[in-house]
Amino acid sequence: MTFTLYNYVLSGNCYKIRLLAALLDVQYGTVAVNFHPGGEHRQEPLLRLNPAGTLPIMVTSDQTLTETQAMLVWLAQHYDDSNSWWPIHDLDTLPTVIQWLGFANRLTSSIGALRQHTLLNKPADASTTRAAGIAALRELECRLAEQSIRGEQWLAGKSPTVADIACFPYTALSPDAGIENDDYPAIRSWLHSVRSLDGFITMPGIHELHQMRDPAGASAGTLRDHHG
């Protein structure tokens, strides 16, 4: 079983799919989309695949998926025999995972939108999206701090789930939008944990673990999560 990903390398949402596929060691095909400046995602034939004109698009053997979170669930259901990434049988954990998948949409609509405005000059209410992005990071920090007190380093329990993958990219890319995350120690520790996963891959703006400062502040390099 395989799939084709319609992909834009600078998209945080497309990266979510590439990242989870790498962590699960899944092979798949890609179609590069000229998102900027070409706007290919809003033209035929891609509009036939996704009338909403958004990326990513996943085409499997029997369906086309156009919502990023649904693609993450599809990957976990089909390729994770342990049922840890999508804990379908854990009735206590699963609702929490679903809740943080919803939260990931808030990161996209705030930090993601502001990042596109900053880097690609896409229209956005910069003041409103910035305030929403900061509020989202504060909420994420509170959750991760609470998890740390419980001795858990992930959003929804003792092991990583699709919720962590959904929330990771735009949190790590927040400096691209002019919102630094250095002042959030629980977030920095969590970003470090995600980067430590076997099979972790990067995207432009998200560096390897060895290039980052560790969450305790000891220098493991001087690069931050931004382009340059």
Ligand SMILES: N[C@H](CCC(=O)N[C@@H](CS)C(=O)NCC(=O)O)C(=O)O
The other form holds:
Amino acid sequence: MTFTLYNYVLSGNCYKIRLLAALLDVQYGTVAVNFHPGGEHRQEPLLRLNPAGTLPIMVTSDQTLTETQAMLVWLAQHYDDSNSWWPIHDLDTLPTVIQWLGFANRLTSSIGALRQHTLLNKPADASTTRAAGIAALRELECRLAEQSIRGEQWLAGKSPTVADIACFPYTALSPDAGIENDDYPAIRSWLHSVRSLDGFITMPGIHELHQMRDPAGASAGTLRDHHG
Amino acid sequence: MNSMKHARQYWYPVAMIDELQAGQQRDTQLLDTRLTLTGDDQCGLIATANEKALLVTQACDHWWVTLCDTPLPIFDLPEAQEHERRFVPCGVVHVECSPLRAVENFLDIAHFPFVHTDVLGAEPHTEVYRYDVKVDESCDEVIASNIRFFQPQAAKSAEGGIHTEYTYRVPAPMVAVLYKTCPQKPDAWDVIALFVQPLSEDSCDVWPWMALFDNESTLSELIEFQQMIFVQDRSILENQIPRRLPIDPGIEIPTKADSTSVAYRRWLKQRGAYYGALAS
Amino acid sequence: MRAKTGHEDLVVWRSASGVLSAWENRCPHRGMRLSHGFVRGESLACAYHGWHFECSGRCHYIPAHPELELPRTIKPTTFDVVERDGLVWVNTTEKAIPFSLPAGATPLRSITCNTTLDALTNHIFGTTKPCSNSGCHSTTVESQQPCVLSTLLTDSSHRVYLAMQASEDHTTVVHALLSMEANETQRITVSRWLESLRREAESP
Ligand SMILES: N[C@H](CCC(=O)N[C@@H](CS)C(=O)NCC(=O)O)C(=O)O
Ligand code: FES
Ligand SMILES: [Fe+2]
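Return the structure block for the form predicted in complex with the named molecule; the form predicted on its own was the one displayed.
Every chain and every other molecule in the complex is listed next, the one we just looked at coming first.
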């Protein structure tokens, strides 16, 4: 087994890992964690793996990772022979990738926290997280609009990187938190680009692009969600 | 009878049984009324609205309350007594939609290929075959039966696609129950129910519950499957306009596949269940 | 995609062959916003039950009843739509007549401001000259509520056109166009200027 993912189906952060693994065509094991209503991630024995009490948790043969950005890098380093998802040799692009990996944490703490509140009734300061979420989306929109002026489609460099995957889930899920993304045209077209990637998988709240499916069913399965 | 008065006669779910420890408190809302829930020493629940204690009862792993002193009896679900089943309360999901829209979506199968793609349906298997709908006079419930649909992964325990059979019951305006082919036990039915707590006419907390035959999956896996399905529906429910359910014909166009929805709307209208509805 | 005019929630979509349509953003079946739907060839399909609508608006396929012959009457309300100078113009009551933009402008970006149209135009043309410190001077304006077109001149003498559309929820969408000759750096400068324009207009 390549790694084991302690997973929750509604978590945008867990989905990040499932998504990159699917794009890189990596097989792995999952353990379903009863995040809601059970709160298992904040109890033993999971706290022994991750005292921070967050998901996902990734256990490889020699280490345990609890930060999604690190997990994305681990996946890319092990399974992306082209070195394009984590462009370690492209020193112009790499700092920008890290910049947007950092930014992704702001999406989690704003839109991610608000979404847990609006979806699962978890406590959160709705007005503060909402304002922070909108500010984050505007920053992302500005970046992507400028990238498109430069003729670029992705957050950093000429091809998708771990930064795009890190920022994708909570941007795509912002409507779940009551923040519509209709007003952000550059974001919308970037979301569409990510959803069009070969091997893309969905999660609840992020629908499949049915236009890419052959209605006769011939290609059904190529865009399958991996559940459980 | 006005819509609020009508809605107040029923019981509504507000919490899972073991959710609140003794002394623990949580605020919530029911039919526009603020409620406070408190766990007590005997593992019971005290629910108050405007400092007045409300009637409380247990059913299907949830606490139910009513705002009425002389409520209608709570619905009957015999499967909840079948102890070889696994009972799975799935946790609350909040939805910004009319409680009636949430129930109606649960009764609908035509959306499976588009909303629950590759799980409960997939193109090209989109056809909804003729089925039976009636209002059962003895218990005054909407019942839809003989529904068949092709499903790629009908349940957590299913391996590969099967033709699934469904029966639906609506025992109260905001309670819906379905019986579907059990992949592991072809002669039995899995039971899945949607218990809706109306916060207001256009927002609700939904408490999905299951009573299944499945000895293999972990509890977390069963909950995960149901939450995945219901949250796929949520983004639809929050984008239907108008938010309230149009109960009179005209604004929305049904087809034969919507016979259950048509019967549900008519049944609501006949009993004056207008809370969450858009009446013309 | 979803768009809003003064009081109407719209779906605006382009078919595979390029035909543009603007409709009421509500599926006639069960009310789902059509802007969540997907384009398949010359049809827009609803995300909920997959009803297919052709460019005229007529529903021509219901997946739950693949064989059913459908009456011509099942369709959402449709509106007149015109595309010119890279902008899409819709009129929800009569024929859509675009403002005439001088030749040579290309779309830069669209940005939504949390202010009313009046507040925004007052800000652009106000005495405080908020734009000058970002390198732009406003010159002229054409107006036809709820839509305003203004022309601005940048330091490098490129013209910026702002087509501003008010929405009922007190937000205003600004579609910015810029002279074709502007280079990448100048375009990014104007994009940044739009961001500061919004920040200033929104600050109390
Ligand atoms: N460790 C951080 C944060 C991950 C995170 O916030 N995960 C959420 C679920 S998506 C969580 O577990 N929250 C804990 C809680 O809300 O109880 C990361 O990997 O990016
Ligand atoms: S609501 Fe659009 S197809 Fe049913
Ligand atoms: Fe559904």
